[in-house]
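Encoded as structure tokens, the following chain is the form predicted on its own, with no partner shown.
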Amino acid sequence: MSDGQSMAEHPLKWQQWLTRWDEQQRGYLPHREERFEVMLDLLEATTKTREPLVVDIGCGPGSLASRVLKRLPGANVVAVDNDPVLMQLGQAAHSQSPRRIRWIDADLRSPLWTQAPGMPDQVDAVVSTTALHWLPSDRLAALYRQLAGLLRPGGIFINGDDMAFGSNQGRIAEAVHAVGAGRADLKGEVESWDDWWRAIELEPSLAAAFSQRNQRQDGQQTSHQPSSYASHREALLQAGFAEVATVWQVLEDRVLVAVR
């Protein structure tokens, strides 16, 4: 029996792992659900068709993609990520959903990710959450140019993520970091990112996915250094987006919207 078959036979177990993922993410992002709601409200308000085609980039195990389907039952969602563990978890956890998410294995760091098998030529919306802060500024600018080509005229890009204050806002940034650290001290005991990964690595049916994940990460340099909102806005405008704005914000956590 393959690992995929074994995982598909126990959807409740993988839904529990997905819930545990969401809980540890919420420990780092106390306003995560509010951020999701704002993103979904905007997606619903700007959708001009009952069956929009939505791409979730850096989808992880599908936390946002599944919420899109609940809010917009007629939507078709393409979930894109390069982490085999999170994608296999997402596929197993959502295997019983009435509308299956189309999962695409593609690396956003590659200029060829839009050419991955199964990727559509044009879409109505692109969404992302807590993912793009891993990209360096030059790759982020190139990604935005690709999104401008992927979205139909009038299409929308919605990104929920950390976006730093500018270099001329140093005192504000320092104060915000102090506030954030103080709030983190008050959040209580929650499972950490590292603890979640150590726990799920013990799942036998994910052994092959973890092996592939380790191979892909070998030698890669990654760091959490979010670009400033100003640099996001400038890169999107230069990519061809007509309008760009922050529509929700808690400290450095923002929802950015760009209209093609």
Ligand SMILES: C[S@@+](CC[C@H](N)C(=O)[O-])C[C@H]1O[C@@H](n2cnc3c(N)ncnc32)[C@H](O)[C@@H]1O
The other form holds:
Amino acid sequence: MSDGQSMAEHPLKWQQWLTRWDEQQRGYLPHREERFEVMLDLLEATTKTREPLVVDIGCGPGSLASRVLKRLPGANVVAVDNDPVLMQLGQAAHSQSPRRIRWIDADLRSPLWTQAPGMPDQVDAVVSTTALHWLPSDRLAALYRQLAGLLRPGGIFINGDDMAFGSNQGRIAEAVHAVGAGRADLKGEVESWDDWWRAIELEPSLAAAFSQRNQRQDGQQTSHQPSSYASHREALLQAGFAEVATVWQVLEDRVLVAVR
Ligand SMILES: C[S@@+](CC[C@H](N)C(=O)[O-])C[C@H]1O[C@@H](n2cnc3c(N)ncnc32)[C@H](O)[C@@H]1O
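Right, the form predicted on its own is done; let's see the coordinates for the form predicted in complex with this ligand.
Everything in the complex follows now, all chains and molecules, and the chain you saw is the first one.
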């Protein structure tokens, strides 16, 4: 029996791991649920079909994908990521709705990720949370061109993530960082990123996924200064999106919406 099959027999345990993931993410993003709500409100308001096809890029274990399915019961989600551990956790935690989430193992840095097996030709919406900040601006521009090709005309892209202030907004950026640093956050109260990873690494059924993850991460850059909102906007307009706006913001954390 493969790990995937044995994991599917314990959905509750994997749902608890997903809840624990959400808790540690909330430690870094106290407004995470509010941000999800805004994204879902927009998705619902702009989706014209009862059965929209939505792609979640950098989906992790499917926190946003599962919220999309709850909000839009007719939707189907294509969940894209390249972390084998988070993908396997997501598949196991959502094993009771397997037909509504299709998991695609693909690297968003690749010029060919939209052609990965199982990827649809055209979708109604693309969503993403806390995932694109690591992309350098040249790769972000290439990704946005790929999204423009994937979205139907009138389709929507919704990205919730940190976006920096521009180089001509240095004093504002400095003040925002000072405000952020001075704010009481939840980091001391909930499990940290490192502790969550140390804990889940002890799960025997994830051993193969961890070894693949370690191979993939070997020598890979893992952090990047987020691109500015202005460069996201410029890259989206250049890629052929008709409208771009910020619709929610707390300091550097924004929800950006773009209409194809
Ligand atoms: C902080 S997690 C956020 C996951 C999820 N969107 C959430 O909000 O809980 C960032 C995600 O981006 C994914 N990611 C990073 N680099 C990637 C790449 N090159 N291709 C695909 N996914 C990537 C990671 O594997 C991880 O799942």
